[in-house]
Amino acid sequence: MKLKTLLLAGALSAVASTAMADCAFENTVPLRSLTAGFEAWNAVTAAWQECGNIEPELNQEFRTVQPQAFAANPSLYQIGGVSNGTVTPLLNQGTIRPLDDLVEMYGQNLSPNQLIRINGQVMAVAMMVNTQHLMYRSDIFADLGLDVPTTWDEVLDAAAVIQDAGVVDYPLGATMASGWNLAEDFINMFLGYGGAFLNDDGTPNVNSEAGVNALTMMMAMTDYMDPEYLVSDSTYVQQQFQQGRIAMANLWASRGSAMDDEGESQVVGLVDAAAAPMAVAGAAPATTLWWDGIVIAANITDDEAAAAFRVAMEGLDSDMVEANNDAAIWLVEGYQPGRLAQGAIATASAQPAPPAYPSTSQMGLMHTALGNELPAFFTGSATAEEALAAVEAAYTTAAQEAGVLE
């Protein structure tokens, strides 16, 4: 399934619904979720608890616990919540379980762009779409006379005068926290300039001039940037934006709903979103484009499966897209897009769009290698063609390792 077609259907289909219910139905099957910790999942997980008989595990370092939490038998949790960055783990294991004979039973109400299907079965149900789209303080911006930046290098050059003006501590947020966050954002700026992970023997790819570059920008970032910049992740970028210390970043559109918080944020209708930058003028975005969605274990009983879907598909409906419409956005019946979704239907439908995010067994491991190698050209310990030729030497042991290189 194609992320642009997938993200423009459920971001431009927009149905009349009521207002949030009770769960259609009570459930008596002890059950467990496991899911990332960001406002949708806030929403979807407080629908399932309606039905009663469930613990929901809101955690964001849930992609480092799920493998091995599914691998139990009988499995730790019943539902999870995973990305097309996250689920290949699941599916190389062989931990979660085709949901074709469930959506026939139970899923009555999801749409054809819901079902993420894998060698032919339904392997997931997407519930939102995710990018990384530049969201910036549209006050700040009209204050100082300026455009929204397309390219990075614009983003550079609006950062300095946002700077010289003095009207946030720091110009520009990033997900750059050593580990996954630093890979992905490198990834999105790889990608940007060209670059492709592997040669077509399958070897590392990233000790180039597409590698170089992305990380010659990224570290430019820095210079307008919170120092802690090797711990920011999502949530440290959303508080930024939320308590008026930064004026922009390249951050989750699942994080825009926290913006217009009024219980947390002090930017309330303040904050915009406008497609991610390009890293080469003419390029697709510098981002990646992603699906969440709910699995179900494997090892887990036929009637823990059944009552488990049924709860999911609870949290998937029109009466919690209308109560919770800015929390993402849904590929739920009944979604109407907002201010803050503008960006990141303007990142999918850019001429040329970006990728979706490989769901492969080596992006995985390149992720891994990048996460845990990149860090010290951050820290001044290696240039970047050294720490690039680690992270090839670290995915090459990884790929012999797994089988997936000779």
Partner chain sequence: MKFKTFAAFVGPSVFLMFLFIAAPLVSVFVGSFQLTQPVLDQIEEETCTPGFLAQTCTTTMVTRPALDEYGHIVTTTEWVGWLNYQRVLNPEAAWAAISSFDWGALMQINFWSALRFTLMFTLVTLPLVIGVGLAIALAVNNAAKSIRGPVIFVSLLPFIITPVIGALSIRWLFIGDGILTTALEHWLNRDIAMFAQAWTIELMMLFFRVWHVAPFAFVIFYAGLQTVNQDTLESAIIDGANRWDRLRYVIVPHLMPLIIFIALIHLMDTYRVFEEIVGFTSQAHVISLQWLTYDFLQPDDAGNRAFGRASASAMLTMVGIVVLLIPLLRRTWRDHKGGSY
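Numbering follows the first chain given and starts at 1. Predicted model only: the values in this text are computed from it and were never measured. What changes on going to the form predicted together with its partner chain:
- Within the set Gly202, Asn109, Pro337, Asp100, Pro337 is the hinge position, where C-alpha fit passes from one rigid part to the other between these two forms.
Now show me the form predicted together with its partner chain; what you just gave was the form predicted on its own.
Here we give the lone chain, stripped of any partners or molecules.
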């Protein structure tokens, strides 16, 4: 028994040391990281661990923890994983450091596209882009002779045909769970209809033509959706797809590769992706661009920061991408876009291009107000105008309380 344990331990350490060898240097500074927990972060943090002495924490609720943890002195984490949405509180508090020196010393493999500059200073390094793309069942579209829709009106037409054919439970899926998801879908559609969230004086402007158009379109979509759409988040829609219950959805690009996961999916090879549909023909796709990447804490020593940055770079190299090519739309050199990445790339490189998610304190408040007040429209207890007026009232209260509005 004892011998067995010893052998096992020996074997494990042998595995660990060969894995260690994949890292270009041996890290001697104890480091901790806090990132989200989706597939791309699994890949990146696993690559970090090859350098040793790093304790990664993958936590889908990281956004509630990160601002306080980075504000501590010394910071509780050296490396943070952020998106363009969640970097805002860190920028506000000044708890992440400019990376220009470190990029110069250790960032030879980075492309200029990856450097997130704010007023010229590099504040974060992006590793992947994320956006919505239209995923659809290519087999159903071929059987019914449908063209891939490019606008939301065409999506509705296609959905009607699929509904009549009765080949799936519901033609359409959407991430319309009340709260963050529903607000995100509205924001995409609202921007697609050319809306602007705030007036020049900072007062809200969602109760407008674009707002009503966006809600009307979203309500039209629900005719073809599972009636439980107000609880359907990204994972729910992904599973609906995998189980062959829906034929189309405008879903996060990061969920694409799950369609070909043979362990979960019954539709391997049957789902293709196209650019996110436009709300108005000729405009930008009705979506926003997001990036995910790393930041380095400000409240740590320069040595720790250098070690943290070097480890972080090890996770963002082409070896990692080669091993995890389909986990994300990587911005890292060596990435070969697969079949399911085509939709997101078409979305991101569309002309005119969709805007980046406008991450500001105001937008955070607006997102919450939308997520809380819009469900009333979908449950039928308020008209579009009433719901949008409630959003404006909720935003005004929250903005006055936060001090961003007089």
